[in-house]
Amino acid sequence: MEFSSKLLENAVNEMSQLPGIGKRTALRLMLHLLRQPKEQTSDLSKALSNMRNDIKLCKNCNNISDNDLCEICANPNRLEDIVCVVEDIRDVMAIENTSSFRGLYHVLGGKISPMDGIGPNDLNIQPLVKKVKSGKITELIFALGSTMEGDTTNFYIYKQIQEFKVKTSTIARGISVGNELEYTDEVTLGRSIINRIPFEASLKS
């Protein structure tokens, strides 16, 4: 792909970086970019600009958030001893969609892969299992996508906290095995939280 600016090309190289975006649907978009006004582009840079350099990690659930608590656990209508465990803050969103849920979240940033060199200790999972050694929690809902990953990394984290009083369920395979949360319509999701089993009945099926 020829370029008659380098600074347009620049632009391009940079946009094709992100995930489903080729050379050009980003030579489409900047040029979308240079026939708006200029005003419009700089609010979209420093919209970025703030998102990359301000947003946090909820020290309580590690979802995103402007604060150090997110909206969700600040919330004071949320049943603080329920816990659904999910791999990231895409799947926070799935579900809140559903309006199915009403406990708090654990993101655990990923899930055990030791094909990609992912493990137990490069994961939030010790905040997890102190969380209910803390006897604060009294469920436990695995929400992890139905892949031998999430499956390893599920039954990784009741193997750690099985020793204590708390219930432990995952979401019902009403969603196809193989499927990442995200991609599931919202009835799907919020039927499988809703009829949740009880997560040593999955291990039997």
Contents of the next structure:
There are 2 protein chains.
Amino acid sequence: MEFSSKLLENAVNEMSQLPGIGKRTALRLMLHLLRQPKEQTSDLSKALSNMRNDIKLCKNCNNISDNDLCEICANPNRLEDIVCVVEDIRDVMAIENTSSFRGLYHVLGGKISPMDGIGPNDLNIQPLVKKVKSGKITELIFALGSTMEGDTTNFYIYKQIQEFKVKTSTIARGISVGNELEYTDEVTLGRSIINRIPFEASLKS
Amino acid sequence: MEFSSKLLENAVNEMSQLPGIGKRTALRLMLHLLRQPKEQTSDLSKALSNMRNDIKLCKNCNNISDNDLCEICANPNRLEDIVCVVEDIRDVMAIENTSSFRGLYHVLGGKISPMDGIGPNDLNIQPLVKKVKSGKITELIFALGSTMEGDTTNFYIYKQIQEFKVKTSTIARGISVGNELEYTDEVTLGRSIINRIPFEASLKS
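Which structure goes with the form predicted together with a further copy of the same chain, now that we have seen the form predicted alone?
Below, the chain from earlier opens the complete complex, with every other chain and molecule after it.
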């Protein structure tokens, strides 16, 4: 691509470094910005640099936050002894939306994935082990995605904390609410039969 | 969506104002930026505001440029009397890539589209009429997309300049190079038969 303007070329190049945005899309976005009032671009530009420079990670759970402690960890009404282990802030947001969890989170910042060169030391695992060791946690809920990487990460953490005799659980895998059996894949359906729950318990949830 | 950080929320909101980028995509992009070195975000942020604040439109052709005259208009080797009318800079880049045009461009900045509320006065049409009126142009090539809006715009400009007796042409519509007849739509195929060219002429291109 040959540009008639270095300024435009530079902006397109920077924008197309974002995942999923190619040069053509970036050019389309830049032409859109050029048609809009200057304020929109300056607002975007400021919001980006403010976010990157001023954002913090919660000292306790490693979640993205504006303060040293995130709103969830700072909330005195949350149960401090139940900790839900998640990959990133998107999972925290997804679980918070369900309003079915009253404990705290622990954000790993990723999953163990040798294919992507991510090992246990690249993740926020040691602080979690320390937390468990301190004895303040009664239950650890593994809430990573149901993938090979998620299962590996669960198992690695489990091995690290096994000796401390904390109760561990993992979120249930089974058929989605509203789904028909015939459209569910066999692994999921098989697991949902093996991990069946008492009918009385199902009435409560 | 509830965010644990106002800074992140603000950045996601600004980003999702760009066309084709929703809140989820914007969040994914922001989390990517947070994992990268701070320089990437500051480079992006600077490139955006520099582009929006310092970019110019060529005085002659209205193309995006870093200077008062764009590189094409400033090039003494281009033929000044042949002008190609296009919608925006992407079309200029596309035609320049073919290396088959040696004249100048005139960028309209859009097409007449009553559905989108774009009338002739919102486009860079009057300066084109003036240019034609001055008598320096011998041929005007209409190179807008082959759509209802493109045809309307062509016809509007044609009506405006008709009295000045300038030669006008429009880019050929026909089957794409490398295409089979059976996969070509009938309107295009019909036009390519009506507008057939001498076989000897086709040998040269």
